[in-house]
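Just one chain is shown here, as structure tokens, and it is the form predicted on its own.
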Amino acid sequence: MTLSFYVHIPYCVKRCGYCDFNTYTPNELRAGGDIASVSEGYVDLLIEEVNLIPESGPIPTIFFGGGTPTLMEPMDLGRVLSQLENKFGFADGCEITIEANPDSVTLEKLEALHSIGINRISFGMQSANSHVLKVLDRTHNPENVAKAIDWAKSAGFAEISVDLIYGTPGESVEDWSSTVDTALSLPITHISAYALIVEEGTKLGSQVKRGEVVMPDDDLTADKYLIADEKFHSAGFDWYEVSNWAKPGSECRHNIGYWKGVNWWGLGPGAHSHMDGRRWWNVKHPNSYRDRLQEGESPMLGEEFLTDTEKESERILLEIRIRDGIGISSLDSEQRSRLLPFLAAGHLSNEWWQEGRVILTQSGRLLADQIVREILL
């Protein structure tokens, strides 16, 4: 057996009104201290962590997110990694990932995280137009985001990714296709787009429930779906996830574990794992989890266990979503003739289905939820 690693990092400078995220400020720690201060000592618990899990083979996959895993210095996750290697060690080609702020790197920062291991990098980019950044509240100037990019290629990172956001209230079409283009401009590898979902608690939630701004149609927001999918087709990356495209070698591995349902271990406050159908997390807060650790006990807070219907019911939901699909013959004859009406309006792909595969089509992904609730009803 193999275990991926996902290893949380819980510190922001500033929260993003649309984040519901399990990270934590500075202020809201209460320690009125900077990032330095509010983390002195977390890497030591992650390694505390790492010691207590089971042996297992060698890692395939890791991936440092967050919160904002570029505050910490380079030398500090270096420990984490060595942990981990002694441990457990690294696959052949193991993918180690990071996602980042662009005002959080510099050149020199990045050539250190790349000379302790990490292999690929995901720049938290969200748009190219500042009014739109304004709304989501992000600190980033946009205008870094290339720098930081172009860092990121000279450090030796030869999978460079950024996460764009659309749907933003206020963002025009126009807004959208330019943030696109902007992003396609750049030397990246990779994309993920996300459609914003505005959560309930976060600052962007109370203004939209108050009334202070309004979400777009959600017409509208499929239309940019499509703009965001035919342009980064032209420029040579393709789908191989409902919100991620990649070009051709470049899709991020440890991702696909996820929706494969492989085996990780998430290490850090409110992580979650997932191992042979059992499912577990950790307690939510920093400082409970250091108080766990410190007291030599699990920071597990509660687990549960799928039973056989609810793992099948996962595959589907998860499987579906990714260029692979599923195949036919996993599903039952009731389930397959539900699916016909999807196959008629061209939602699923014909020529794969004749292939014993179920694949959804570019208006499918805008319908993937619909479908699966219709395989699992």
Contents of the next structure:
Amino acid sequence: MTLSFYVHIPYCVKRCGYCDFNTYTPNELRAGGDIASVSEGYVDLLIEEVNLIPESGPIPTIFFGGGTPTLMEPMDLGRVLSQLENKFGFADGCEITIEANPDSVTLEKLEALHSIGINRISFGMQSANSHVLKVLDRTHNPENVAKAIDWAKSAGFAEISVDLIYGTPGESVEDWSSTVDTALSLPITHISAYALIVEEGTKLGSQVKRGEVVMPDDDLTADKYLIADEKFHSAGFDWYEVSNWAKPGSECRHNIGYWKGVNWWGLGPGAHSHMDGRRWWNVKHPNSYRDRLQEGESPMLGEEFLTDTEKESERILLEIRIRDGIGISSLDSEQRSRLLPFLAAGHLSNEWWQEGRVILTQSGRLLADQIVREILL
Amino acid sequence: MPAIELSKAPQPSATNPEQIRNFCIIAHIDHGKSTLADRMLGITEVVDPRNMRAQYLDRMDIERERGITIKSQAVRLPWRSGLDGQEYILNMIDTPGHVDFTYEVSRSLAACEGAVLLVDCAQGIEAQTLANLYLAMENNLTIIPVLNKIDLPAAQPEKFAEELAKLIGCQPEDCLRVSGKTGAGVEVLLDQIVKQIPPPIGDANAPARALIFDSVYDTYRGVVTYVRVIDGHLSTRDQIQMFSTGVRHEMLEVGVISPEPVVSKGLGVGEVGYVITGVKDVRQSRVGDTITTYNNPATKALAGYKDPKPMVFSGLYPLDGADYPLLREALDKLQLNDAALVYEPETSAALGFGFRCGFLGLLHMEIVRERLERESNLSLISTAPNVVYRVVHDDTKEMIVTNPSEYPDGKISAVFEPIVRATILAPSEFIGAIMELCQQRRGTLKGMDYLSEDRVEIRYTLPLAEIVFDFFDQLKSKTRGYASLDYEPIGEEEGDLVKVDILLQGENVDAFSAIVHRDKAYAYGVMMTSKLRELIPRQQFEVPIQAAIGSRIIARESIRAIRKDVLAKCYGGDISRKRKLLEKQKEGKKRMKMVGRVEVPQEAFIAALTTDADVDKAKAKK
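With the form predicted on its own done, generate the form predicted in complex with the partner chain in the same format.
In what comes next, the whole complex appears, and the chain from above leads the way.
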């Protein structure tokens, strides 16, 4: 058995208005604190957690996510990697990704990150329009993205990705089109494009609730998905998951692992893990996480053991999202019949259906959740 | 002390009619009837102060919460008059306080010789009270006008004394002033009841005749029937007979309420009490019927017996189709205690299996629904209420329509709808607003009188259907809550009525069909189609929503096909969250009702069938 690893870095200089991830600003953790002081010793805790993990085979993929992983000293992240490599070993071509904020990198830092073994980097670009970034409450200057990506390139990163967000209030179709064009003009191999989800409890969530900000029409957001997909495709980026496109061979293997239901271990506060139908998650707050590990206890907060039905639900809802889709043979005849209207409406690929696979077409990808509900009824 | 110890008071079955006074209290909701009754129970010492609780006589939670009486009761109160020092038995007969129960009120009044007209002297008389007052005057009852709540800072006893004097033809100073809250004036009131109200008159030697003025189902005892003996005597060992059905019953128990049941040997002329026969269904012991003895039957029934006639119909459906048997059971159970409730199974293409239920009026409908939901823990959808139509079609055939979906399709030569005479009391500043509302609702002005300088009584005839559709809420909102309304059916009239159907993707949604006046059909169609467009989620295909009279489309809207239904990402491997969201969505899908291929959430049905006023009410409850 092998394990992939997700490493959570729960710090941000500032919380973006739409974000409900498990991340904290220095000031939230300690009044007047800075990143260096509040994150001091954090890597030691991650290493403590690694020590709690049972033996398993060489690691295929590792992903540093956050928060803002690039706020950490590359050397510290390198200690985590060494610990993982010492304990489990790295599989051939082990994919090691880091999420990066274009504002918190320098050429030197990127070189350092590359030198510790990180071979894939994903920049939070979100949009090329400053007025859209303002609604998202992002701090970076859109021009920094090109600069950061050039640096990454010269630092030796071969796999570079950008994250984009569409459907932000105030974003026009033209705005989005120019964002896509800008992204495609960069020397990148991978793109993630996510429709904005307004979460309760975020700043943007309350602005929408109060009516200060109006969410764009869903049809407009659907149009933007189609525009992006067409442009990405023409530029040689093919979809391999509903929200992810890559040049051939540059797909994010860590990401695919989630959709295929592999085993992974999430390190850090609030991180989720999965092993053979058991899912668990850690305590959310960095302080509770520290307390647990300093006591020599597991930081696990809760867990669930999936029933066969739940495993099947997850398989369907995850697999339908990827390019390989679902094998028709894994569905019973009633489930197949319920899919026929989607096939007839062109939401499922006819060609692939003949080949025995349920694979979403472009319009079908936008209705993935509905199709999942229809299968699982 | 004017109170008399129960054991020393005149005993049931052996009380001289000369010592009896039977009275009721006519009052509007909130005018303090229950509090005054509580005070009478205390002053006459029939309830030990330790056992006293507020609204002692109201039995159901709903009665206490809403401050209304649904069922009447009769309490025997011994009292030594402060005026002549003699012992008396006062029977206080509680009357239901709402327009829907006018018939029950009239039977309670028929059991009395006098009535206390109780009016909140901060608010003045209300339409319902006025209607009941007229009913009492028609029954030749002695009226004692009483102003309540004189302790309130906003009390205007002089103003309302004048109003009452004018209405019943007495002097303003004849109006008694009491405070149910403090007890002020209540002893004087009891003495005046003795003095002013005549004792009952009846023939003790004639065959027994007793009037049923209420009938209540009790889980342990079966039906408890409240009666007033007019002639003769009812004894425990008698076999009794109901006049309307001729059915014979054993009399298992006779007694009086004081205010807990006290078993007695019998009931004599003028006395008020209860009988238990072991009957399990109030329809076998109906309000208004006459009880006589089997061995020595009376030849003539007491006047005024009527079968309750449902005026308003609505479909009741369980939210969860699996609860249908439970709903049937609950209705069966409720009917044991509610002879006016009628129902029969009906099937709606949109709502599944349910019952078409007939009610005396809107409040009756609300109460039934609330009791079903509360006592049997059911969640219900009710269709918009409608009245009964008589439809003549194909020139000769005639049918009674209680459900718009049964409205005949063919050529209709005439439709008749029930008409009511409505009385509205309100401050005169609202005359314009009230007339405008009644005019909009196809009303005909019948007359208007000033009750006092600034209060008017306005009389209209209106189609009942117009009242059934949120009239009362509109009236209240246009008069800042000051107007009160009473109405009584006076027959039927031909109307220019049409049935408006609502179609979803060409499929008729029976639950939304309505019979409306031709001039209002368009407005109804536009209202329903635009409401549904908001309420029904987008589907995989475009869904046209149309309103139609027959095959003619009068309004249309359309729901665009859905294009996007996908979550962009899973957060940091939090697959559990996504799975739980899916499970929630699946639950939602299960609660969808299918109309053809269109999935309609139940919330959409509820919201579409609810008027805005209902929504506000529901909010106010929370």
